[in-house]
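A lone chain, given as structure tokens: the form predicted alone.
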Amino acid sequence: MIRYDRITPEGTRDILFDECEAQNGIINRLRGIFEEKQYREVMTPGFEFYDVFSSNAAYYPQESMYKLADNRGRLLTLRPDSTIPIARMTATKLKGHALPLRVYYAQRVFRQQPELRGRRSEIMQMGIELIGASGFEADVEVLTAAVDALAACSASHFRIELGHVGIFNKLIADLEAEPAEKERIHRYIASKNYAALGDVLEGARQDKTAEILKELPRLFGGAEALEEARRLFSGYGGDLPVMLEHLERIYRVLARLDFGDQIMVDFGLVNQAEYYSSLVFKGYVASSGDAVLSGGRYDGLFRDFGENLPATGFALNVDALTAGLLQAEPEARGAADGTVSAAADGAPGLRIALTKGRLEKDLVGMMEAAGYDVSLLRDKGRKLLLPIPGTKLQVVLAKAADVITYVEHGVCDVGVVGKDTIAEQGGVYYEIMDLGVGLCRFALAAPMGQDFYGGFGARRIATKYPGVAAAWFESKGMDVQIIKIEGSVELAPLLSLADGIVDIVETGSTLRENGLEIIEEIRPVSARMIVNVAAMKLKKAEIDAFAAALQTAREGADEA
């Protein structure tokens, strides 16, 4: 029997010495800031009844929660969030308390993470909740606390972005489209997938609503983004102008603080539209590839507990802030001896992860056409990390799946990878451009002359892409048995291991030579540019410039 008495569960770890000291220092610093602003500490149980979170399943799906049963068989869950338990506590233990109520917390949350993705399942959080206060002043109070907290704890440059989910909710409600289509639009705006968003809105009724939705993910930056939004929203009915004015007023107040250049707006910040009601915001630091602060207004949450109270709050990832603080000293030493990379030295440089092989050749050609010196890339030998002479760009050569991992974790700012890998692996990043190279398609293929859809038995499918295949057959309402193959999937039907295959196809010649034919095409595939979430906020100008250069090169090639 295997014993697990010497290791910690996946997603957890022991914290020792210097890291404990650094984490406690951040906690004490935040505690001082919150208490100075008259917030008082509360704690909620480490596990709650599952019912506390069940009505928020869209934001905390059951597969992301650790579940257990008590001695009466009732379903419990380890706390995946602090705001919802505080709402429960306020509606019960603090019912009738004088409002507004200002509370803060310092406690751990527990969330199931995808296997082998390097994300923690146990996270130390601190945050505040302002309960029973609504309007402009309340939003500014909470956001000012967020700015002060990041400024006090960040070991490097930080940025806070503001959004308003009410704007998206109004537009999507006005759009004449099917619910499934609206869900895709929501997903594409949240991931800044400009190409896919444009495609799906082509099928929608072409009116002012579709026009604004198409531009929404591109509307992020400083005052210029607000100005563009004002122009774009002009003449639109409903509360859109009022919501824009509210966001603009908050931006102006925060911009007058000492950190004004670190405040931005993002009208594509809609990924939590089912949880928040209006204002949303996130905070980023250069040492983390993901947001370290997340918050907003959630006026509808208390209705789940029989109350009708407005509320705003935010949570900070103390673990990520601690890692940034510990990273600061080694980076400072690296700067002294000149070993710090463009991605870590605070300079406006970019690190680009590039899929080795055919996509590598395509992108090197595009970069050369855009005017970059690619001599080191063409004569790279066995090197995997190469600079672009005359720029602050670095290129990392990696396998396709690793490109996504490097970008998602923030060690690379930008990645170029095929849509096949994106569709199979998923992840958290922005997908900002279809590069128009590496063209092929996902297809279902089977032996020639076979009635693939006939009969009653479940078909066996061999594929390198089990996630893509499973999702596609599920959408068709078909039960299949999927067998993952690492090598040439065309062999599986020849050896009677499978009835068909799902694979990427370019010309179809390999299929024909092995007695297979395409039964149905699933989706087109091409190379995409993906961007780390934090890098998109902290290095917007540099990423926009690189993307524009490649876009110009692509258009030139198309014209030629």
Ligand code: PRP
Second form
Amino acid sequence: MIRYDRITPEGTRDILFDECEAQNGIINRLRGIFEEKQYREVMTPGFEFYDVFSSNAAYYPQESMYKLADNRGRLLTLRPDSTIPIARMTATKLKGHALPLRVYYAQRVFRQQPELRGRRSEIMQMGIELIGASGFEADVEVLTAAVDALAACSASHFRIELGHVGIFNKLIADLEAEPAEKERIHRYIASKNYAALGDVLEGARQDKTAEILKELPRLFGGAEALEEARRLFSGYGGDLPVMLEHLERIYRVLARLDFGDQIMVDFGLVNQAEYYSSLVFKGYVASSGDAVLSGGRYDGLFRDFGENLPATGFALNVDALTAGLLQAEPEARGAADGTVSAAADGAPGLRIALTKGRLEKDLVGMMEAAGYDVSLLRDKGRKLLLPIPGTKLQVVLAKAADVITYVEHGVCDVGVVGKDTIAEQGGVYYEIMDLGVGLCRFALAAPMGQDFYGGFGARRIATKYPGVAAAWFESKGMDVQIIKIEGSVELAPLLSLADGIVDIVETGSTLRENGLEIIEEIRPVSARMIVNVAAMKLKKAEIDAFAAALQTAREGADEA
Ligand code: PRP
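Can you swap the form predicted alone for the form predicted together with the ligand?
Okay, now the whole complex, with that chain kicking things off.
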């Protein structure tokens, strides 16, 4: 029997001396900030009844919660978040308490993470909730606390972006489309998938709603993004102008504060549109590929607990802030005892991950057409990290799946990778451009002349893409048995291991030469540019310039 008595579960770890001290330093600093603003500490249980979280299934899918049972067999869950337990506590224990209520917390949350992605399952969070106050002042109070918290705890410059999910919710409600299509539009806006968003909103519905929705994810930056939004929304009915005005006022007030130049807006910030009701915001620091701060107004949440209270708040990822401080230069670490200069790490360069192998030639050609000196890329030998002479760009050549991993973690800012790998691996990043190269398609194929759908019994499918294959057969309501194969998948039906394959087909010659034929096409595939979410906000100008250069190269190639 294997005994797991020497290691800790994936996603957890022991925290040793330096890190404990650094983490406590951050916690104490944040306590100081919150208490000075009259917030008082509360703690909620480490585990709660599952029912507390089940009505927010869209935000806390049950797959991500750790579950156990109590001594009466009732389902419990380790808390995946602190805001919902605090709402439960306020609606019950603090019913009738004078409002507004200002609370803060410092406690761990627990979330199941996909296997081997390097994500933490146990996260130390600190945050505040301002309960029973609505309107402009309350939003500004919470955001000012967010700015103060990041300014005090990040060793480098940071960004806070503001959005308004009310704007998206209004537009999507006005759009005439099936729920599944609205769901897709939501996803494409959240991931800045401009190409796919354009495609779904093309066609018949050339109305103002579709036009604005198409532009939403591109509307991010400083005052110019607000200006552009005003132009775009003009003449649109309902309370869109009121919501925009609210966001603008908040932006203007924050922009005047210390660190005001770190504030930006993003109308495409719609990730948690089911949970938040209007203002939303996220905070980023250079040392973390994920947001380290996340918050917003959640006026509807208390209704789940029989109360009707407006509320705003945010949570900070203390582990990520600690890691940032420990990584930073000693002088920056010292400076973080007070507040840190905004320009701590100077003008940023860009690290770009390119998929090696099949796509490599196309990508290098595109970069050359875009005017970059690719001599070192062409003559790379066994080198994996290559600078682009005369620029602050550095190129990494990696396997497709690893391109995604590097970008997701923020060790590369930008990646170029096939849609096949994106579809299989998923993850959180922006997918900003279809590069129009590496064109092929996903298809179901089987031995020529075989009646694939005929007869009974589950079919066996060999594939390098088990996620894509499973989702596709699921959408057809068909049971299949999937067998993961690493390469040359066409062999599996020839050796009678499988009845068919799901694979990418480019010219079709591998299928033909092995006596297979396409039964059904699943979806087209091409190379995409993906961008780390934090880098998109921290290095906007550099990323825009690189994307524009490749876009021009793409257009040049299309014309030729
Ligand atoms: C891909 C794919 C097919 C083949 C299709 O494999 O899995 O086998 O290319 O291309 P075609 O339609 O032009 O013949 P790849 O060459 O990447 O190798 P692998 O299967 O060993 O991973």
